[in-house]
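The chain below stands alone, shown as structure tokens; this is the form predicted alone.
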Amino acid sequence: MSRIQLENVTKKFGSVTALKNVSLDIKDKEFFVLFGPAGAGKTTILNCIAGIQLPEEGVVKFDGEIVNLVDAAHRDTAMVFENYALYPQMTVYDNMASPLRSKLYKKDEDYIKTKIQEVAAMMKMENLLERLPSQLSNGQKQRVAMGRALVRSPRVYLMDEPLAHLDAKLRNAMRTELKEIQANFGTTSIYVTHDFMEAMSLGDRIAIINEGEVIQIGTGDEIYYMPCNEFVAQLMGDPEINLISGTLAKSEDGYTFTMEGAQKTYELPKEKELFAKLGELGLSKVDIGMRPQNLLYSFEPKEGYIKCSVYSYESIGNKSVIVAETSGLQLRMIAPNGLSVKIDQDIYVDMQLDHAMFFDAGTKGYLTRYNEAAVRAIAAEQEG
């Protein structure tokens, strides 16, 4: 149980810097996501908090306390490495034992089994302990890896995407049990991933990191529905969000909207809060962003609606994704299943645009959207 602070950690490789100035501050007993792209510095940010790596520049510090000179080994931390890193001669019952087992956390081996019996049934693995790492699935691999983790009781649990490798049904179970297992042992905890639906799900927050900065922190809802620029837009959502350039201009009473080869305007819906942000601005160049589920389509012609052709049609599980196309544009929505989809085919699409947001077309920055009082407010709530 430990408040864990970054501050200005800077780490490099050679000429690579993987990490520029990197701050953070995690609470006491907080679920926190590293979410971004491979390659961002998710991992590097792991190691430098559990002192594997040390920064050039910057402290880490565990409970106000700075730990750049305490080993790894007295860090009180508990790892989930993404390659699993079981001891191969070990079988399941003692690789799981083997931390508290070592000098520094020892018990007694009545605790060790009780423990370990106790996580393995939550796992869903008892019948496991007495196989080596070789006579496992990679899956199972990577619950062992978790479950080693989960008999201690550390300062600070830290996985570096621990479900990668489970099989879809499993995972889903899995982001459930981590949750409820994170509360009930009451330990921060820091999980590193490149998906989507495990950062929104796990995270009491989620920092997104892309090219070894932190380009934005916030709660699930506050990221994805007020994003600070376009790469965090796409990065939240699947279907990723359309991004739709064109240009403001102002009419009688409030905005409109061009959009870019397809040349359609739209009367912007009339928000006095928005519309009064959009005058403070003075842009006239903006890129509209519109979530898959904000597009409306036909089959048949309808006033308002722009003509598009059919460009992709994929059916996923419990919804389809339709991609339609128009003067160079793609327009991704979300459609039910069972529909009757042929490539090329004509369908009419309409934006729902109280649901949209503006972007800085030049510095792809995020400028305002609806409601966006009413978000800033729940996110609070959230947050707080």
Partner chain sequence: MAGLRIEHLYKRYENDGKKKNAVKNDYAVKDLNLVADQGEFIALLGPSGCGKTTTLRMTAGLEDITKGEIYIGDTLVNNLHPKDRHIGLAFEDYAMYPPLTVYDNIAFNLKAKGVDKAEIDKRVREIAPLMQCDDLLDKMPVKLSGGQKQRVNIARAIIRRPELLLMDEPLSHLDGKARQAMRTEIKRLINDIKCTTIYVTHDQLEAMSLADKIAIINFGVLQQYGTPAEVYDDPVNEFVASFIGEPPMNIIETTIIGEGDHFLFTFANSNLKIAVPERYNNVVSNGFKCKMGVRPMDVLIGGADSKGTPEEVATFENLGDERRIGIHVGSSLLMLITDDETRYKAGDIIKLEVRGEKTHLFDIETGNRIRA
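Based on the form predicted alone presented above, generate the structure block for the form predicted together with the partner chain.
All you get below is the one chain by itself.
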């Protein structure tokens, strides 16, 4: 059992406030991700939990017990760092054995051997045990660093960007591997990352951190489909979500949305709950959020499509992104690889508005979206 709680934690470095009133409640055995841009305060949160840093205000609790005054060595956490921190003179086996040979967590050599073999098998590194760190690739080093944490059964695993050092391909492959062994952890894990794919893939729940504050907490689906503001919407997803400013107006039996710049008016698809919510809010200026996969394009003129020109066409791996431009507005959409698209050629774009999210044009906060009830139901089930 290890439930980890932070209550109103504030951490200052001199005159800089690194964490402002951070509260988190991480459940036992949960894989919890702290996600946000560089400098957001994610690592500081981890350090406060580890006991490496002491908050000025607020409390850190392990299973309901305040641990602020328990020093790092006695909190029984296991950390994995971005820069591996392996002992260069020790073999992989001895590196992995080191925490179990420490005074505090001492185990006998038979136990150590069994445990290392078990973890090495899980992480597919049985053949590396006799090597020195200098004989390992970066991916293998990170595997050892993680394995060294996993041989222990601490109250919580703390992982600080363990994959950030690796190049894109290896990072993706390792993320999938981590996903596969994650179920075997059986221990509360807190994982820091600035990569939204890692956050989405690995996290039972994700906390979005920005400028020392918790912005939103939820499952990946919840945050992806119902981001609490435009900032979060832009963080989740690559290519970035399209945010289109415009004006809402009541029509005969519903609402119209007039896009700024392009001066195109759309009749919003009918949905009772959405229209009720829009009526309640009574706003006229909104930003509509459209994920790139919900935009349609055609190279021939088509009824209802807006005329744009191609700003760029770029591969993002197994698919490509077209950026289309119309009167200063750039629209991103997904297309297959290998199309023969010329820069500045005409392209016609339509939006599947029944996937739209609505944000307040002033505060940039989330208002509502299509199918909100369904998204809430999925999130509730996931949080179980």
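Computed from a predicted model, the values in this text were never measured in an experiment. For clarity, a rigid core is taken as the largest C-alpha set superposing within 1.5 Å between two forms. Numbering follows the first chain given and starts at 1.
If you fit the rigid core between these two forms, you'll see the Cα of residue 219 move by less than 2 angstroms.
The rigid-core alignment places the CA of residue 155 less than 2 Å apart between these two forms. With the core superposed, residue 190 shows a C-alpha displacement below 2 Å between these two forms.
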